[in-house]
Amino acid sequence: MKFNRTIRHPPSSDPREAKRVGSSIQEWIDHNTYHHSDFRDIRKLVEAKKESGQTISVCIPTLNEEKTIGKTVVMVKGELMDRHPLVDEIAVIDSGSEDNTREVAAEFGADVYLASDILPDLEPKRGKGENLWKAIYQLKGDIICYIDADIKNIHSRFVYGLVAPLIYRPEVRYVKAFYDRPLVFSEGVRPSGGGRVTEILVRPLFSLFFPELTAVIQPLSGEYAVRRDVLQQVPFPIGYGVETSHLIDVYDKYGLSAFAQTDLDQRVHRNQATTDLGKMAFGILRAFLARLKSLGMVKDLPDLSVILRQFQARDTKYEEIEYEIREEERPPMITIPEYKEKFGL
């Protein structure tokens, strides 16, 4: 199956087109969806990595994660650097934690960087996407694997399950994780939905504008592995929209066949309040609409407000709370002179 590299307009309502999209989605799922147990032979994976000549960096973006960061670093370093030499580098990129996140991470063996110290001539910005973007400059690997720092059931599968498709299949460029959070089992069928924002916002938007991307089971998962030559070519929203924008940009450039996804079974982490999810949805929607405009899929899009309004009740009084949420973007790293000089581009 040859996938279209770019969709410049909303998908057709023609039933034949819908059938074609459904067929391409199922074919992709059959060939590009894995379970982490497919790669349980880590020694074999290490040998394949050596033969390919690729290097792997693990990046953990942090902000006040002292309770979980130590366990994460110990797992990656102990299992995938000391015991099995799969990972070449593990680094924490920190947003300015006010607890002991950086100290704990360094004590257990990670390279630790303050995001504001990387490319210091640029005006510093706060946000997870900023850390992910600066990791491209700071880290050395041909493949960068991002994992969140708040995973309570961290396991080596969160790394080897994501980098393996990139090692074994040169045509794959971007691998996403999916997992239960946990989800309910019913008569042997496991629901494969994502989080609340995925199912309420992102999946409906993808269904309307990028139907093939609905094949990505958890588009907002914070765990994914990507080739450097892809990461350096895409812009990075510094806020909530970074994962959604990545999928659209990589899909626009390479098509669905560039992606793979791996089932990591279960991810246990802290749940966010509904009001916080509202902030996330607001940022994602702003980033999504910006992508539609840049791709020429919508015209005459008005200037969008950066103010999200929510309400809270105090006894019989109702208070409106305003949050300013801007989805600023960093340009593709390949356009940064310091990066080009460092990597000889």
Given for the second form:
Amino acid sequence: MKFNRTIRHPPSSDPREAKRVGSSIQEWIDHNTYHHSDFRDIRKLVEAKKESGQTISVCIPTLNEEKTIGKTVVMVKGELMDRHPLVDEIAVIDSGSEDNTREVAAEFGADVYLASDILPDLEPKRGKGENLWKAIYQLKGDIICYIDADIKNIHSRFVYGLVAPLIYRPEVRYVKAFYDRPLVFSEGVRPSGGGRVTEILVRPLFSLFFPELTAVIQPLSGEYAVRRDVLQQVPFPIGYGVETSHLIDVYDKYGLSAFAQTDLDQRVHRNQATTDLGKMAFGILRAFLARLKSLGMVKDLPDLSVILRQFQARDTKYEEIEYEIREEERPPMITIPEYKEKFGL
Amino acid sequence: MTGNEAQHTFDTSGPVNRLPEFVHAAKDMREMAIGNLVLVGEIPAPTFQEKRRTQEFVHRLIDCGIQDCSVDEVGNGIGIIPGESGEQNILLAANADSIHGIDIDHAISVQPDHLIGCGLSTSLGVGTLATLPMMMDSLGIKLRSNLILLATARSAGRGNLEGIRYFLANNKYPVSYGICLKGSPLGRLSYSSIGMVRADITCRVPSEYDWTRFGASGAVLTMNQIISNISAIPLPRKPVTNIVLGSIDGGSTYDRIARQVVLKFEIRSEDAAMVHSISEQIDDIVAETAAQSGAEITLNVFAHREPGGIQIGHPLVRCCRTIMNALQITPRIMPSTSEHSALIDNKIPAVTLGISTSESISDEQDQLKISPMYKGLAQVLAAVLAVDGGLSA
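Switching forms now, from the form predicted on its own to the form predicted in complex with the partner chain, please provide the structure.
All chains and molecules follow, beginning with the one already shown.
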């Protein structure tokens, strides 16, 4: 099974079409949006997993995460491998940390791999997306759950909340995390959304070109669980654009019904500087435009620059800083001969 | 002294023989034990606001398959593992509340040989309560006695042991023996409670204060006078007695005379009469300073403990010492003023044990060692089993 690209047209401005999209989104939200507490009965989940015969791998991509990786591994292994046999494998795919990330993860029982050691004959690339992509080759599970290593309040819900819809509902293929429930809120209605890059870049773009995908509350969240048979067929940008591209590619192939999303409550993590968000937005935009082009939704795009220009002030002088941000892309894993051989495809 | 079983001994041979196996089992469940500690310890639980933590504790027990679990009216988290005979009830207790506020970051960092986080040495007690049922399960241990796991609310400071007192007054299982758990130090062995009075002195300068009078520099100097007078109280070497000046808080900024200062302190002594005598002297100091300064000074005593406990030769203490010796843990005999005191007040033989070693790296952060926990857990399980073995003549 391969992704056959067909030309997709931008959404119509017809009000009836807008209404159809609106009701489609609402229906999806009503049926495919969960709260992690829906799956709190882990014993039941383990039984369902056992019956389904599926296996689950957890992948944690890392780069210099020695302060937080220990807790992440402990919580997944202790809660979801030792206490409840939900997860079959926990692996850290490291980009070449210069601190003790790999040693700490191994100490607490994770399988630790250096990304460059996986498929070593391929030209090495550095980026989180590279680790996620190589995990498809290295890990064994039918479902792969990706979680970031920098979550300060890591909890087993970050895994079981994401894999549960895949276990209970065969038609769901891709489950995305979102973080919503406020601790205190006085009104009945409250805004619900993603971070700054989501709200000022990604959701406006989705509204323009893929309106149904706007229903994914936090499209850029780094926590998601996906079936292997989907993962192996999508190309992987190795930089900032990986999550956005995934959503577009899976949506293009399977439609909105293939997705689900789970509210994992609060996620405490490092806050990023606005300049770093600028780099992220640049990478996402490049990946997004590349998808528009490959889907035939726009025609004549010029060669896009790989240079992001930002500015800083030193006394009364303004200086330009140039960042080269390339959104390189790995092909679908299923096209890699070593993968096909390993998994007998 | 509590208890009338001095003519009996606990049979520790079985549990002692199994200690290597217990230590091994504790090592094997390292990630689960740390997970329990993290899940409980990352929930802020200042005294009177500990219900979320005790609810999480109860969820952990339910998750272990313990059916009889609840959070009671004062916020204690309770789980009961029914024994095969249920003839006696063994209480394992640890305080769930801590001195740290909800605005403090409670995230715990897990490193290969230690953990760093807020109030870890407190939360390890409750973490241990949550881990022991899993350990017993993995070792196939079933007790004859009912085992009561109690994470107490309202223990510290102004809580004044309200949680455990409420439990002891209202629970339907009369407690035969109590083992209280503290995060550290490993080797701690408390079998007696010292007398204690915990109080605040509040010095407030009224708005119509006569600034020409003695001590007219405001509440700080007046409180300073009180502290000097308290420090001058002669303390005997025997019975061991001390006054802990724990906290002082007052004023608002550099250039404004402080209108209010609060001193928090404890008087501790092996002798109840000495605690009483020092309390009276401090009451006199407060009255005299108030008269001289014109400030409003109040002494508010809100907690007290009576000294008491069991003897070092009591079977429960002997059994703990035997187990510690077998584990090559050096016992550190120290009195207690925590949950232990409430058990003593109720004539229940009890000890307090420590689980690991920790050090404070700041006012808020503890560094807790992981590897001593294995012996700490093994020690508690062996003590429970020894007590469960009943009394042999």
